[in-house]
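Encoded as structure tokens, the following chain is the form predicted on its own, with no partner shown.
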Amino acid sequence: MFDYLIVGAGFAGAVLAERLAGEMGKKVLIVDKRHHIGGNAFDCYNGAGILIHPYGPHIFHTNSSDVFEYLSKFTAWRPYEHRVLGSVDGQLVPIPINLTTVNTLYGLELNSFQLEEFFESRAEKVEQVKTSEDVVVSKVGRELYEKFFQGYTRKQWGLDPSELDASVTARVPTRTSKDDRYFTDKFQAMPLHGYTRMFERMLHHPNIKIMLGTDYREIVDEIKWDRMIYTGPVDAFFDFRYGKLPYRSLEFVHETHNLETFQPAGTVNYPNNQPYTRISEFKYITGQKHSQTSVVYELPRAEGDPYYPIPRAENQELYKKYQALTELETRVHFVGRLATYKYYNMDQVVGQALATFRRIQEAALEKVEVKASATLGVRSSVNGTVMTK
């Protein structure tokens, strides 16, 4: 008998398994369709001995001390600040757009104050910012929007930015300084020995059992379990009752080269002509020393494993129908990007999982208190004493 059946061995499932087993002594079974733990954050050594991320680069960053301290129980860290270049007009320039980006593209020598005026002079007035296009053109104007955002977004999402929610491009800031870091979070680091090693330590507990290469539907009626943590696609859980929720997928093309380095930064974005959106080089990200180097090309696809919920109003309306069904499932907790149909960074998934655990723990304590109160009431009745709470 398992107290919890956890579907999915990625961040959401692993964090909850570790907390439930380690803090509450629960017996947990984790089931995953893939043949490895770690979900999309899984990493491994390729044939050349280079540590790669099969599902594309996963760069850890967070402003949450709680999340960072929690994960630090299972890994040491290598400080790493990710930098991204964009291939625009035959040049490689920093992304997000910053002072160096504009000066390089236009052959200017602006300072930060002048760059702010430059953006203001090109920005288009938008009465109500609703779409991803609105976000960018209202800040930096149409020319930079077309150079950096329009083509990239069309490739990534299969839709024009004017068809997507403002949240898509709002994630990428515009800077008036020379700060060329892709992220500015308080904590920016990579697991020193990789994500998979971190997951292995997280799940190393006698109360945790793991079944890989298994669809949970194949065993859900054959084993005994009390409650479920579900981290898979929410529409699949309900057999697509209202139809499929739209996702974008990715195809990853890995290459190894007999070079010290392949490109001048961890990631180079290709906003316009190429079929891929970006190329990432793992040695920058992991800090590994090796005579060869490995890179991955990312090609967005309409079909395949679900990676990115497509942020459009009609998709959210469809999700709300499934969300209403989740609220009727008293034995199941829905956690993670796919189960809640929302784009989360890794730290946000960890935070959501920790919050879910706290709610489970608090509910368990309330049950204990109610049971103790009821027992006390029975004893008082037997002793002929009336007590109220």
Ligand code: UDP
Given for the second form:
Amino acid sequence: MFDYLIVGAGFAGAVLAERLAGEMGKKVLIVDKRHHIGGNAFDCYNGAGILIHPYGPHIFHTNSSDVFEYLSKFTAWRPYEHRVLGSVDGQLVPIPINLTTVNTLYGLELNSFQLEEFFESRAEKVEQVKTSEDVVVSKVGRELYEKFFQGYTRKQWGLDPSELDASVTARVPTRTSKDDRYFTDKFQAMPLHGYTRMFERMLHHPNIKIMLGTDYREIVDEIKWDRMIYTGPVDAFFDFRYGKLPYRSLEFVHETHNLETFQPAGTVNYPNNQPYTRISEFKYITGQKHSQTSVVYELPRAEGDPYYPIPRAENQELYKKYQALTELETRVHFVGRLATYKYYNMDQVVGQALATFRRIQEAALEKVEVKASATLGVRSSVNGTVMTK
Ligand code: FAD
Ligand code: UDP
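Okay, that was the form predicted on its own. Show me the form predicted in complex with this ligand next.
After this comes the whole thing, all chains and molecules, with the earlier chain placed first.
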């Protein structure tokens, strides 16, 4: 008998398995249909001995000291600040758009104040910023929007930025300084020995059993379990009752080259003519020293494994219908990027899973208190301290 059946061994599932077993002594079975743990953050050594991310580049960054401290129990870190170049008009220039980007593209020598004026003179007035197009044209104008955002977004999502929520392109800021870091979070670091090693340490507990290469549906009626944590796609859980919830997929093309380095930055974005959105080179990200180098191309797809929820109003409406069903499932917690249909980064998923755990723990404490009060005739409890009359 398992106290918890956890579907999915990615961040959401692994954090909850670790907390439930480690903090509450629960017996946990964690099952994943893939043949490895780690979900999309899984990493491994390829045939050349280079540490790669099979599901695309995963760069850890967070402003949450709680999340960073929590994960630090399972890994040491290598400080890493990611940098991205955009291939535009035959040049490689920093993205997010910054002072260097504009000066290089237009052959100018603006300072930060002048760049602010440059942006203001080109920015379009938008009454209410609603879409991913609004976000960018209202800041930098249409020309830079078209060069950097429109083509990339159409490729990545199969939709024009005007059809996507503002939150999508709002992930990428605009800067008037020369700061060329992709992220500005307080904590930016990679697990020193990789994500998979970190996941192994999280799941190494006598109360946690791991079952890989298994769809939970194959075993859900065969084994005894009390509660479930579900981290797969929410529409699949309900057999697509209201129709398919759109998720965007990617095809990853991996290559290894007999070169010290393939490109001048960890990631190069291709907003325009190529079928891929970006190429990432792992050695920048992992810090590994090797005489060869491995890269991954990302080619957006409508069909395939679900990687990205697609943030737009009509999808959110459909998700709300599924969410209403999740609320009726009293024995199941829905957690993670696919199960809550949220375009979350790794740290946000960890934060969400830790919050779920706190709720589970609080509910368990309340239950104990109710039991205690029933047996002892206790009337009230304050701050978890049982008060007797
Ligand atoms: P997942 O990692 O998707 O785990 C869910 C697991 O459930 C999967 O392993 C799946 O196989 C399993 N599952 C589903 N259905 C079933 C079933 N029926 N039975 C059994 N198992 C099942 N975040 C960052 O912070 N930084 C980045 O740089 C970054 N880069 C990214 C790049 C790409 C290309 C992608 C796609 C995502 C990126 N992310 C990044 C986001 C990050 O991958 C997610 O936030 C995180 O991995 C989500 O964890 P999760 O546990 O919710 O889901
Ligand atoms: N984006 C873009 N051009 C870029 C980088 C990003 O148009 O050079 C847009 C695009 O819509 C992308 C979104 O901004 O999907 C978020 O970018 P991010 O790099 O955060 O995407 P992720 O790493 O999640 O795939």
